[in-house]
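One chain is shown next in C-alpha cells, namely the form predicted on its own.
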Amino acid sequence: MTDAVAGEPGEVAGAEGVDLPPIVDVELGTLPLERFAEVLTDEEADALRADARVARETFSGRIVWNVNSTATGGGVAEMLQSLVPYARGAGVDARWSVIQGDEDFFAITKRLHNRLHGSPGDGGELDAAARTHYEAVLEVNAARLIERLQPHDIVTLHDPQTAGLVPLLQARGNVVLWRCHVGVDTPDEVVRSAWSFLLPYVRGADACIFSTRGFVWEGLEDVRLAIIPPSIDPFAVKNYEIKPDAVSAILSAAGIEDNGASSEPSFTRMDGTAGTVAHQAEITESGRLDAQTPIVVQVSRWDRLKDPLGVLSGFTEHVLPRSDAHLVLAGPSVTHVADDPEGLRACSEVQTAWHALPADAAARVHLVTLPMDDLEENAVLVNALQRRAAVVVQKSLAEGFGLTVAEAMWKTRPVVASALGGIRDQIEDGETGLLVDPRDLAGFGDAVLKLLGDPDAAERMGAAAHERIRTQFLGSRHLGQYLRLISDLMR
C-alpha cells in the first residue's frame, strides 16, 4: 500500500493495536436444490441442475467464502442465510464469515454507505485519518481470515465494509470478487467521493458484481463486471405460505393485533422443527389494530434512506383523510444490527414525529419494533405483517435493490414503491405494482388510495407480481448466475 492520503490507499499504522472481537463464522446447514422444483418449470429446474454439476466439478477441493459485516439485519445477511446452504446443496463447500469493527470503523462505513446512496449521512470526512483507520481494522480482519483460507479458495466480499480486504486477500493468491449491493441511478459528487475512497481497493478484484446495471461505477472499465440482481428464498420463514388463521395467531401473540385468534402462533423453522412466537413486539400506538382494519405496511431497517418520516407524512396528509386504513411502520430492534450506528437515531426521529401527530392521526399510526431474539421468529412476524397488509409500501429515498418489495410481491401483495434503483427492475409500473416519485407525497398517497379503493385490481396486480418474482427474482436464478460467474473465472 502507498502513503495514507485522501483518495489513495494508505500505509496502515498500528493495526495490531486495534482491539476487535473474533471473526464470526456463521453456522449454517445444507438446503436441497430440488425443493425449487416446486416453483420452477421443468426447463428451469434442469438448467439449475446443470449449473450445480459444473460447480461441483469446478470447485472440487476449494472453499467458496462469503464475507460481510453482519450476520443479522438487512438484505445481504438474509440472502446469505439461504444462498450459502443452497450452494452446499449443489455440492459446493460454501461458508460465511463476518468481519468485526469498532465504533469508528462502522461510522466510516455507514458514511460510505450513505454517500453511495447520494446522502452525506453524518457529514463526516473520508480523509486520510478515515482511510488509515479503515485499513487498520481490515488489516486485523484480513490476518484472521487468512488463517481460515487456503490460497486456492474463492472469496466474495460484500459492500463497503469489506472492500479494503480485496488487495490483502489477493496478495496471497485467492480469487476475490467484490459485490456492491448499493448505488444510485444518477451519481453526483457525494456519490463519487465514496467511489474515490473505495476504487483503489476494488479495481484489483477478479470481478465486481452489481445488483443493477445503472449502479456500475466509473473507473472500473478494466475490471470484469457482472450484473446479478438479489433474490428471495420462497421457502424461507419470511416468505413461505402462511394461512390466514396462522397470520392472525402470529400477530396476536406478538401483541400487534387484537383479533381473537384461538390457534397456536406456531411456524416451521428452516430445519423442519416447530417454532412458536414467544416474544412481543415493542409498539408505539394510541389505538389498537383489529382484524377488520385495513393496513398499509412498510417493513424496513430504521434508516433515513428508507424514509419512514416521509411515509408517515404521506399517509397522514394524503391517505388518512380519504380512507379508513391504518399505517404500520415496522423495523427490527435497533440494538441487533451491528453495522448500522444510525438506526437508533432514525427510529427515535420517527417516535418523535408520531408524538407530534394530532390525536386522531396518531390513533391510526402504529410503530412496531420487531424482536430479534430469535431470527426465525422475527422472519415469520415480517411474513405475517406483509400477508396481513392491504397495501405494502417501500417509499425509499435511495435503494440498492429493495428485497422487501420482492418479498411482498411474492406474497401477492399490491406494492407502491419508489421509482429508483433495483425497485424499477422488479416492478413493471401499473402491471406488477405502482411506482412513484419518492419526493411526491401527494402522488404516493394517490397510489395507495387507488389500490385501497379497488380490491379487485389490487388482487390482479398482486397475482401478476407473484409471477414476476417467480420468473426473475428467486434464489435459483441468483445461485445459478453466481456459480456460472465463478466457474468462468476459474477457467
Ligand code: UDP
The other form holds:
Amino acid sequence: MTDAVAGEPGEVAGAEGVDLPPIVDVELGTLPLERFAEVLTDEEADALRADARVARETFSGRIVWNVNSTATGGGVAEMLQSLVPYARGAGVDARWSVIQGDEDFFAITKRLHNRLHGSPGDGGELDAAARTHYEAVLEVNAARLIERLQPHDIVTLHDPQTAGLVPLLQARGNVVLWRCHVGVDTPDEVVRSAWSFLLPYVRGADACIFSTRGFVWEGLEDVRLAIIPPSIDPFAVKNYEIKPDAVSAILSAAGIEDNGASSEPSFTRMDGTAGTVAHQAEITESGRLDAQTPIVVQVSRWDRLKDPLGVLSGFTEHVLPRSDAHLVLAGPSVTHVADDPEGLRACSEVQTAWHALPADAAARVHLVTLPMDDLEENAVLVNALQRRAAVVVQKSLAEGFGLTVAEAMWKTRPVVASALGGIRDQIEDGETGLLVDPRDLAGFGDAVLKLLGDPDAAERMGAAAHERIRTQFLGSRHLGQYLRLISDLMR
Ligand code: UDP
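Since we've got the form predicted on its own here, give me the form predicted together with uridine-5'-diphosphate (UDP) too.
Below, the chain from earlier opens the complete complex, with every other chain and molecule after it.
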C-alpha cells in the first residue's frame, strides 16, 4: 500500500537476482476478547463467546496465519495489530507474517493497488515482465513461508502484494483465503487490468473476502465469497478515550499546538504500561496553533488517492474565507511505510503547494508529519488530533474502507468524507456524517462550513456516528464474522 521509485515508470527487472530480507514474524501478545463486553449488549457478547468457542474447537492444533507486506502504516497493519491478539485471546493460535519485496516488486504492487482504485498510478505496465518479477519475488517468499506452515494451517493473504501466493500455498495443502481491502464502486478498464493480472492467482482461493459488496470482481463467480467490512479496536491506543487535558498535553509535547498544557503527555500502552510522548512532529507552518482555534483535520498516509492537495484547495478556497478555522493535514513520517514507494513524492507535492499559498492562507494550514519511532506514540498522536478536531475530513478520491472515518466517528467527531467505497457503508449522509463528491471542492467546503457553523448539529451527528460504529464496525463483529467463515470452511 505504498509507492516506490525505481528507474523509469514501468521498467521492471527480470526474475534473476531476487535477493530479499527475511520474512518478519510480527511479535504480538494476546488481548482479552472479554473486553468487548464493555461496549456490547449482553446478547452480542454471548454471540461472540459462542463464535470463539466454535473456533477453538474447529481450529484446534492448527495455526491461523495472516500474511501481508507491511507491519506498519495503513489500514491492514492497523487492524492486524489488534485482531490477531484478540483471536489469540479467544484461544486461537493466530499469527502474522510480513513478506518482503524489492523496489520493483513494490512498484508493481502499488501499480496494482492504484489500478484497483481506478487510477493508473505511475503509468507503468502490468506486462509479462511485471508478472515474471512479481511471481519470482513471491516464490522466494512462499518457500520461506512454507518452512513455517504445517499443511493443515489456515492462511489469510491480504491485498495484491500477496495474491500470487495463493496457488503456491494451496499446492502445499493449506486452506488459503485471499482478502482484498481495496476497490471501486464502478470498475473501468484500468480496474479490470488489475483484476486480469490477479485473477489467475485468486480464483483458486478457498474464499475471497471483500470489504463491501460493490467491490466484488467479475470472474469470481465460482469462488466462495465473503463480505467482511473492516473495523476498529475501541481499546487501542489509537481510539481509547483521552480526556481533554491529556489531549492538550500530548499535542503540546509533540510540538503541534501551543496551549500552555501543564499535565504530563502520558498515555496507556496496549500492555497496560505507561508511555510518554517523547518525539516531536515535523511541521510545515508559518504560525502556531493555539488551543482556541477550531481545526479541520485529515489524517492519512501521504498518497494522491487521499487527495491532500484537494483538501488544501477546498479548505483555502472555500472554508478559509468564511470561517476562522485552521487546517491540519497529518500523515506518518514518510520513511517508515515499507510497501509504499509513493509516500515521499506525495508528501513533497503537498509541501510545494503549501509554499505556493498566499501568506494569509499559509498561516492557517499546518502540514504535520507524525513521528513513527514508537508506533503507540504515533497512535496516541492520531487519537489526540482526531479528538481535538472540530471537523474531521477524509476527502479520498478512492477508498477501500477508510479506517480514519470510523476512528473519528467513534470519537464522536462530525466527519465530512467522500461518497465512495466503504465510506458509504459507514456514514449515512446527514445522520452520522456528511458525504460529499470529492471532485466538488465548493460542496466539500460547504459541508465543512455547515458543521463548523452549527456546533449543536455537529454534536448530534457525532453522537449518532459513535453509535453507528459501536453497532457495526468494532473488532468484535469483525472477529466473529472471520471465525465463522473459517469454521465453515473447515467443515
Ligand atoms: N495512520 C496512522 N498514523 C499516521 C497516519 C495514519 O496510524 O500518521 C493510520 C490511520 O489512523 C488509520 C490507518 O493509518 O488507522 C489508515 O487506514 P485507512 O483505512 O484510513 O487507509 P489506508 O492507509 O489503509 O489506505
